[in-house]
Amino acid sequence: MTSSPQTSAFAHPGGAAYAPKADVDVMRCLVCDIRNRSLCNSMDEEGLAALAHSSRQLLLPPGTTIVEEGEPALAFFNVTRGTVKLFKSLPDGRRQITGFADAGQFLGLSTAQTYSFGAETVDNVRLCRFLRPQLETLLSDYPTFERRLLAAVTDKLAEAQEQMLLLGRKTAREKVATFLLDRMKAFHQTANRRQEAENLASVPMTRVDIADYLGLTIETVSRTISAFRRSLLIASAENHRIRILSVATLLNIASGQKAD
């Protein structure tokens, strides 16, 4: 399958809309939709001002390369809107999607000199970019930010362990059920109360991406989702969303228990 044309947040600046530096002030952080759920939630107003002046806001269309595996690790990113897919590439061109970063999550942090993964936008994405020297200064000047970042890294390690279980031991039905529940949880972190009550899952990625993430074929993913629809466990919703009609049943399937 031929991959779709991609743009890069670095190689092609025209593909990203840069917020003018003169407009980058503390108000951008104060009115940020995901401030309370992001790395910035531990910062006071002075710290937020430092974050704003140390970062550049990027608005990126779908298919934009943010991080290239093996390239110099020059920047750190905090996603404030949209979804980014993370992946590892194989020598023969295949790739394994290792995760999805949604609003409030970070990517690109590395102690190595090069990135060990690739990252590409799934839909329209807004993020804040910190160059490496700027991030190092922030971590030195604001210990609370450093501690918050360390906690986020710890959470990422726990997610990696869950992904190993997902790929290694779960059946296709268990994998798809787990994926849908994870996407519901991700959506709830940025949704309003009415949307939360509807148990919606945001699924902007393609079936190919889902298959690559779960270690399944596209056909298996499609069959399993169709079977869940026929069993009235899920239903389609607008804006690339899926409504979870029976959270309890999907939880039973995801955990390996026999569904009622």
Second form
Protein chains: 2
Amino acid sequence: MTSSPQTSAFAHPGGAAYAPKADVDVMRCLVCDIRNRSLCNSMDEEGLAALAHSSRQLLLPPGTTIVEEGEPALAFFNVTRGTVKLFKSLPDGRRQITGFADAGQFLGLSTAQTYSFGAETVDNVRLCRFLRPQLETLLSDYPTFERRLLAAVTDKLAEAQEQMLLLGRKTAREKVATFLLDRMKAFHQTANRRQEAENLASVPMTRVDIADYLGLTIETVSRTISAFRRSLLIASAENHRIRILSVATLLNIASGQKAD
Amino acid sequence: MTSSPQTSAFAHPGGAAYAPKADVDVMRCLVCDIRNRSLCNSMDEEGLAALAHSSRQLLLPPGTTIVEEGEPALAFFNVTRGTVKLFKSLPDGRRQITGFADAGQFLGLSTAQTYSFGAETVDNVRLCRFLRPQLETLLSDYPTFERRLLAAVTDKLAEAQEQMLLLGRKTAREKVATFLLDRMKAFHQTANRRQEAENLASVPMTRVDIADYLGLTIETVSRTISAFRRSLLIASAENHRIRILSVATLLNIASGQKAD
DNA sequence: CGAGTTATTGACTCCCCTCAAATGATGTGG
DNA sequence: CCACATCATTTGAGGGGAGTCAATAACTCG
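Can I have the other form now, the form predicted together with the DNA, not the form predicted alone?
Then the entire complex follows, led off by the chain already shown.
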């Protein structure tokens, strides 16, 4: 079901995936371009230095495994560029993508000894890795950081509930409309220049990933997107982008009104 | 889609739903019979007194609305007896139950100003209500409580991911098998005498609720349960209970093996 | 016991899945 | 830069699992 080069976020040092040297690293969080949109916005200057000290930065190519279902839960990650997919699988290979983590989002939290989900890069991804003991130290030393994380997990839970509504009760058409609008929102939040992102959705993932996210098959996803294109609700754009031509109509469809 | 008497957890004092007088209340958390299985197990004696002081106990009949989708998020709840259903709805009335909170579980956490979900009692429910400012004080004053809540939300998120796998990728048969096993586990965790609970599942909710939880119709749920009964995988028991006759087979079905 | 609610069962339909083939994109080496 | 292999996407034809509609049966509780 998956494919792609199988690098790992735990590959031994020396690999291209690793971080610059330590003295540069102290500043890393201070100058991070998406800091304001992430957990790290709870930190003062001292805290940012502690964050930089507690984490390592990884640069990973598309298709890299970040965490594997059932493996020991050793680390926590903060995505600072690109998109990561999180998923769970059944023994026979059926897979459900439970979410996409874009820049500013975290992943890898677990109270169990092992991860109950897998995570893999979708495109070129930059992330900060916190080993568990270091994360725990941070949480204890910086109550505002812990509070911020609690809020972030709470938000993720609300997102998950929204996705359950989609998976359990929406039609294929409604699912795809919701997805496109969500990707538009995600692009708005991570794009550097806002105007350029107007009505654009970033869709770096394949049809397989979209299908596994929406609980559909790739054929149904493809057919539905084609239908939207024929109805002039959307249009293709360069670079894995889709332009939303009628946000209002798509919103209607996504929320279950018959509208066309 | 819902029915039932429309009481509210915010009904004015004096209603039957309200708590005993304050001097008894100081001891409430100390003597709480399910304390060890809830968030409150992170508290020492002083903390338990603070919890009791910060919360009010509510006793609610079946079908009572606890929180309403879109209403201001004023409170946080800890279920200490019975079962609560959490759900989200589409404008046309389609509903997805995102989870059942049994004794020991919390509900009502929100970072937004309003609740993004509704909650309603399934059977007779006892719960502790914390108004938001009081909860925040508790979190600040008792770091172990905050850490425990973070862990609890993290667990809920893992549960939600498991449910997404179910909703998106499992067949009706697999969904119902998973549900029955989950209800057996829930009963084990909340039952006072363990032996009595052996292989019993507590199913206090209606077919409508089960269907809205599994992303099915009531007819499909009913047919599937009937098929399991005919295959002697389960049998009815008194008091909204179902006896699991073959846990192993049901486990196989739940995880997607063909087994029958 | 009887009225209303909830659950079961049956007959039929349809949305989405499956299987299959064609088309389009991407990259590599000659 | 093109030929070709590989992979991803689109489109079509047909089938099946779960939904819809409808009737009956089994609870629940005055």
